[in-house]
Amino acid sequence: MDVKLSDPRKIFGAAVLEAARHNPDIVVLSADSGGSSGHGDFKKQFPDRYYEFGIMEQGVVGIASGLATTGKIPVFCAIAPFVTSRPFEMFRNDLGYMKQNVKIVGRNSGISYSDLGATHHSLEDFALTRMIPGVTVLAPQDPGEITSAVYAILEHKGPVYMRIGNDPIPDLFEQSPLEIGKGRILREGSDVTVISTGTLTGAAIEAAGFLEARGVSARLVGMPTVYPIDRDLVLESARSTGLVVTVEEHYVIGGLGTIVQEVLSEELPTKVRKLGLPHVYATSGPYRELLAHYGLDAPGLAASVEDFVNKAR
């Protein structure tokens, strides 16, 4: 059976379009890369709440703020580093300390950009991000989901990062409203529980079927906001299964996986694996080549969640 793929860059788009018909305070800001971004349409339809500036990330930022102190609510989507690493300082004192309405939304994100190389990569963003105080950090993990995460962010009052990939993802749940902060169990298990984030979860979920051909039973947790995060989930998913692997394309300290660690460090000490990318550049080529080098796609998240619970036993 053939399965439906989505460009997500075009379903946040179509998000935001609809979100801004029923919202005239909601604009966009492009740095160059407005019909990349999924944009086009945005342009054509609402032309007097669409600002080009060109390549000048840093400057979208501070106007960003300005437009927000006048009641706007502005949306500012382009490459991941882009729009965390190049204006860090100005995402941190312009959007963070003044506490202003933005929402950026890094594309491309992770290795998605795969042949551009490490420059294109963003692996350093929810640790970026998450650091600045009062910003949310999100990672929708289907199309729907995008979309969902979409219209919570424009409600929600308050500056988010938002990072979305760049290659085709499947619909892996139904579609239903996204609240800010919580998690969903998407399958249960008793031997480990399997915290994902972002558009690995398809990656996860298929995983998970494989473990359990292989007698290890899996709790998966899918969860679209990286921070703050689903505390009470986490620990009690930690209580239940007593293991615990964390599943992102960021590296390996900062992100998800660091995050966790602190909640269960905290409250309920748990063995915890980390799976994302080594602290290292990333190589560059293929996509799906690369995922599977260094071990992100489904048979290679089986094998080091086996692994792991193999060990622990």
The other form holds:
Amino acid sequence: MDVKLSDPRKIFGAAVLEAARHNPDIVVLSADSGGSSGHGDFKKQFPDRYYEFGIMEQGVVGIASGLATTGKIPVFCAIAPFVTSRPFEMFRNDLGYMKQNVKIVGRNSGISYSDLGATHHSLEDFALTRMIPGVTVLAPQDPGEITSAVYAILEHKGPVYMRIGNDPIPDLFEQSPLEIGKGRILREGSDVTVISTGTLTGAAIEAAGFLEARGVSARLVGMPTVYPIDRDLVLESARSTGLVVTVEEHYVIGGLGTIVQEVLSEELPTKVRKLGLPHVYATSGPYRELLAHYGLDAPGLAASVEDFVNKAR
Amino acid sequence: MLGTIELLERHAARCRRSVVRMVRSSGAGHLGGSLSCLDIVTALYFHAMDVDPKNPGKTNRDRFILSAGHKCMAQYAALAERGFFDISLLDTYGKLNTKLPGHPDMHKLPGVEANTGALGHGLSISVGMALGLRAAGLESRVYTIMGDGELPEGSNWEAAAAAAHYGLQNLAVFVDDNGLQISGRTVEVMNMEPVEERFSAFGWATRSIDGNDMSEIVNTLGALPFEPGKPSAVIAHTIKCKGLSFAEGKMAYHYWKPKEDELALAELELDEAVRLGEAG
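Next up, the form predicted together with its partner chain. The previous block was the form predicted on its own.
In what comes next, the whole complex appears, and the chain from above leads the way.
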């Protein structure tokens, strides 16, 4: 069976273009990054609303803030570490502290620039951006959700960080408009809840199928908004299944897993296993092989969840 | 009838007195830079900028960005003098929950356009504002004050390149070149000379002036933009703590935590300067 795969960057760029047709305030900023971020058509159709700056991400984040003070809605997309860790203070002060309506999008996030090595990986971007008060952090999970997320963040007033991957992705679920701050139950189950976000939700769905065949019933929750997290859904799931596993293409500290633990430890102490990248500089190689190396492909995820459930039984 | 310059100097004298009033409230403050850039700030608020204290958010206002946010006492003094808020608010400087923090906060005080303080941010924000104002078809200008001590921040030069690339003639930067920073003389801490030539090499139109001479400041403001299609940079040679005789040009007064007798001496001297100005 042929599965239709879509380039997340092209889906993202097309959604920004579509939104920009209806909202003249939307402008696109590029740090020599617009073409690779899916903004080629935007540049052609709205040359006056497309600003190229060359490679100066600190400058661009500050400039985005200034543009936003005049009513523009700047969208700035580039390789994830270069829009988060590099200009972090500009993100914190000029967007966060100044409460400016700017949308920062990190593409090729996680380890998707697998062979380019640790300089180009972003495994701390959830942790960094969620620490800035007022910043909403998203990681949409399939093509339809990326489109829906773009419309949602452009409607939302305030600074946003959204991350997308690089690898072509399949449609994962029937679409319903994304509501910021809300997760969705993708599959019901009774032994364990698997909460997944972003690029790994496809693998998590596949893993849930493997688990079922091995007698483990997993509830699967897709969490496109990493922060602020859908607390009610986290609590309800933990209450329903007991054990919780989190899945993210991010360090196992500081991201989705940590956020879920914060909620649970306060209100409903629950055993949580966090799946993601270990807190080291990741090795390099082909993307799929790298995911498997860290146990983040479907068989790896299934094995970790099964082990967790068995130990708890 | 007072001329423009005398009137501006009178405002500047009152603003200098307000700076020391804030130090009295807080017990300390960034005195040196606040006083060195104060004549420029005064000329901007009372001569150059189209701003309306009754409608501080009006769309077509000119923007003032204090990149060197630690010099905020100069801006607070000018905003109060211009009527953006009651002058008694200055007596909350340094107090719990004040609207006048040690670096400006746009969400607390009308007239403040950006949350500066971390150095090397103001110019990028200014460039974005100038781009946005131009895109909106507005004639509004962006006026930015930078400190000479913040010039080594690399982000400034990212913004400087972008301003020239986009031909932002609606942007004017004043470098408050008082020659001193916490660790010593700026040229010894990190030599960024020749500053004017650096801006020029980045594609800016430039001038050097005496930044404590009101006539020169006013003439300079009248000449903006210096060249069509280019952002303007003014290297304003100033004196740290200008207007306070015992502190002028002294590094120790970058951040001033005065003893009572020195504070009283400062108040006496600046009261006298205000009185002389009013006597005209």
